[in-house]
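Listed next as structure tokens is one chain, alone, in the form predicted on its own.
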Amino acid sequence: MKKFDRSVIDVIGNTPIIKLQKVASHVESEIYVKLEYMNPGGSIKERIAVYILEQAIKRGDLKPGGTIIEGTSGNTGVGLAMYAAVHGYKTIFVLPDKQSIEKINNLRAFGAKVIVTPTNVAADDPRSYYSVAQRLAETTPNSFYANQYYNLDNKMAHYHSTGPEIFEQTNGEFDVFMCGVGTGGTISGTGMYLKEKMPNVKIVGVDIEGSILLPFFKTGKVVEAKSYVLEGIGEDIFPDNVDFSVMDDMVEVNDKESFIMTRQLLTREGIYTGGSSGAAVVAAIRYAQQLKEPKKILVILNDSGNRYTGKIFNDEWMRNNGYWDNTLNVTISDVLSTLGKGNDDVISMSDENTVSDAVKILKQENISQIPIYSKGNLLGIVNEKNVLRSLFEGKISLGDNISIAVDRNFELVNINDLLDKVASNLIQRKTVLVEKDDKIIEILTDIDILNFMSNRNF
């Protein structure tokens, strides 16, 4: 045989990078994703598992026939279990109970002992998965505690692996590197290497609403952690591997938008990845929207979607938890694309004009609504029906200043917001203005939504 590898460990890495074509088509920046789920065990965590264990063997911390112990959200456990299977070690893993059953079953399939602990307890509670894993390591003979949160080999694994690999693949031809922050190893190690090679690169972390990491990065204050469902990013502790000095910025996302994007990555891009990857793409789009000029953004997609078939990719679970509604959980960008709208500038007027001026524009342009601005600030909308009613009732005259006819019952929504936000506003009879890059690109109406639903066969 001409070419082969000695074991599955030897084929970790060299994962591909592709450019997103659809889910980020509404932003000018180019968003590229590195498919870490194409590692043999299905996640980026195999990189750190191998490095941590090989360093432990070199130091004599992990001895032949020993037991590897770790507190994990699942993916690091798979990497450790894979290495253990090849080299003859035993494994014990401790997981919080919010982790998917697929992750738990994966670990047990390797022959690992798996202990499930409660999620909603403090990190220093003896029942937490941090505490249980540490106690097991202290009481199990001939054991090694991988300790991915505080073992700096985690960070160095990415410094020696992920960072150089990305630089070699791209020749440094990108502007922003983004990934989720949990243990902190990926962003800190990769970011450290990239900054050595690319001094101008921006390193941007992604955090989940409820985590304590982004609030501390932004304000320097420690806040109380709140519950969230997303797996793999966010923390209620400050791991030693989180190096805030490497990060230039952080972006926060929430559970719902992360899960919906995860579904869209599969149905629109063919990318079968997990919830933290959906979160990272949402964050990349959000970051791109606030840039003054287009950039090339590279995003890490951490793990495989097959870990989440019972949750994110389960319609019933999504509906029962308030994350999924087939009609409304699409973006406004999808709506405009389906309707062929959002490509032209919306005609607007200044509050220095008169009612007569507005009537002429409504007639000439064959439109029914006009946004009215005052010194660059949006006042509201002039609607042809409201103007006509007010003229008939004698409440206004054609010579009056247009501001007297302005309807201020409007809502600004972003092109990347979900349709359910629009629907609730339309039900309340608010005018919905769609904004992109601080510019109004469309006025959505009830009939637009009906046409969209008809076209999509809802």
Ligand SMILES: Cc1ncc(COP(=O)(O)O)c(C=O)c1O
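Just so we're clear, the structure is a prediction, and the values are computed from it rather than from any experiment. C-alpha atoms forming the largest set that superposes within 1.5 Å between two forms make up the rigid core. Residue numbers count along the first chain shown, from 1. What changes on going to the form predicted together with the named molecule:
Shown in the overlay between these two forms, fitted on the rigid core, is a CA shift at Lys98 smaller than 2 Å. The rigid-core alignment places the CA of Ile12 less than 2 Å apart between these two forms.
Superposed on the core, the two forms barely differ at Gly65: its CA moves less than 2 Å between these two forms.
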Second form
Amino acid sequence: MKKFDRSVIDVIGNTPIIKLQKVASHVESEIYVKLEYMNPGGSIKERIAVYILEQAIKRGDLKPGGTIIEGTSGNTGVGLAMYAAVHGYKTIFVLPDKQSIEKINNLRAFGAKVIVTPTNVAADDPRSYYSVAQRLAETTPNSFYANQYYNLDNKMAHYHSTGPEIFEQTNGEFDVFMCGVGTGGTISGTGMYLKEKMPNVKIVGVDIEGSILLPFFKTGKVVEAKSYVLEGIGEDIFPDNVDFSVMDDMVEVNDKESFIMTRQLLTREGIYTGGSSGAAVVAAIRYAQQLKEPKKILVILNDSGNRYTGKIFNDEWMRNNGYWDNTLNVTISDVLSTLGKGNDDVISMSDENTVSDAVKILKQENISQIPIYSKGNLLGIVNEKNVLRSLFEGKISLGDNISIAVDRNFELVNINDLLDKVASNLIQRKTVLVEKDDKIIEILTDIDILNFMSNRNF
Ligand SMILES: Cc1ncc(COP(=O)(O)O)c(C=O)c1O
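Can you now output the form predicted together with the named molecule? The one shown was the form predicted on its own.
Full assembly next; the chain just shown is listed first.
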């Protein structure tokens, strides 16, 4: 049992990497995720808490019995509080009021003093959580301000821990590293290490709509920050730990799609993680969709879903805040696999046939629609209702060429398109033909979509 003579601090890190099985099945790239919520306190931030404190102790900035102070969105607080519990320090945390109550309660349960400040004030406002934390650090005797935004030990923690761990686990056999950017520590430190070992790796940051980081990265301009609900990613300041030079690209996501993906990660992959992880997966899929060839993408999932039971994992909160959209992120491929459709080629005809030939095929094959091609090009659809009506009204006769009965009101959609695209075309009464590898593999109807939705309990 000697090998177990260790504290909870010693088992931080060594988190597993797995491959997403379903939510990214519509992209050719492979998306792997590193489950940082499997750290003992539930997030990646324990890595930086330990490193920052151990460096402070080495430098003599944190002394025995001292008070650790931090302005934290919660996760860093848990890491610092864990270290404080094991090594006997006091803690004071300052949190903006948009943080989930679970995070606040969790910190208080550690015995920490928690001060909640308003979210919607500028960073330099004396009421902001940055300013309040700073003031407390200046006025509390024998205190140490962890200062994860400006203390470069945050970045170095990832350079010494997350980066080498990923490289050892994967042998560097991936092409793109992606993670959310908040303080910037994860992307800058991990990115710096990986670039030293893998000169061709692409480091891609994930930002949230409303943050000032991505606009600055893309345009060099400082825009005005707008509010967003997602916790952990995005800033209204430029922390010293954000090193734009390490990043090859940045991808922007919004609150709604991030929250919906967070829910899908749980229901479809069994991955119980927080909103910033949903954001990172949405961004990874978006990044993969614009690649010319498939790549292996490794994404950090920062924290546990436990912290968001009152928000993202609360149906009422999702509905009340307008985040509940049943079809967002569902692809046509998801619909076909749920319905067990799209496995056979669709029966089609050339425009050299007659109306009578088409009627025979409709009857023989027990189908209601046939795509009609003219010299290899899709002309439109013959549908039993239209044929019946036209025959009945005497507008066509059985011996006529089939092209006379062709309905050109159709839309071709790709198997990787979102369900949204099908629904909006069906509502406009267009016929929706699903294409895969330039072949039509299915014709989707209203009842298919209704079946899918009832199957998924929408
Ligand atoms: C849940 C969550 N996601 C993402 C991040 C961003 O990581 P970093 O601060 O290293 O940029 C944080 C940081 O606070 C976080 O708590």
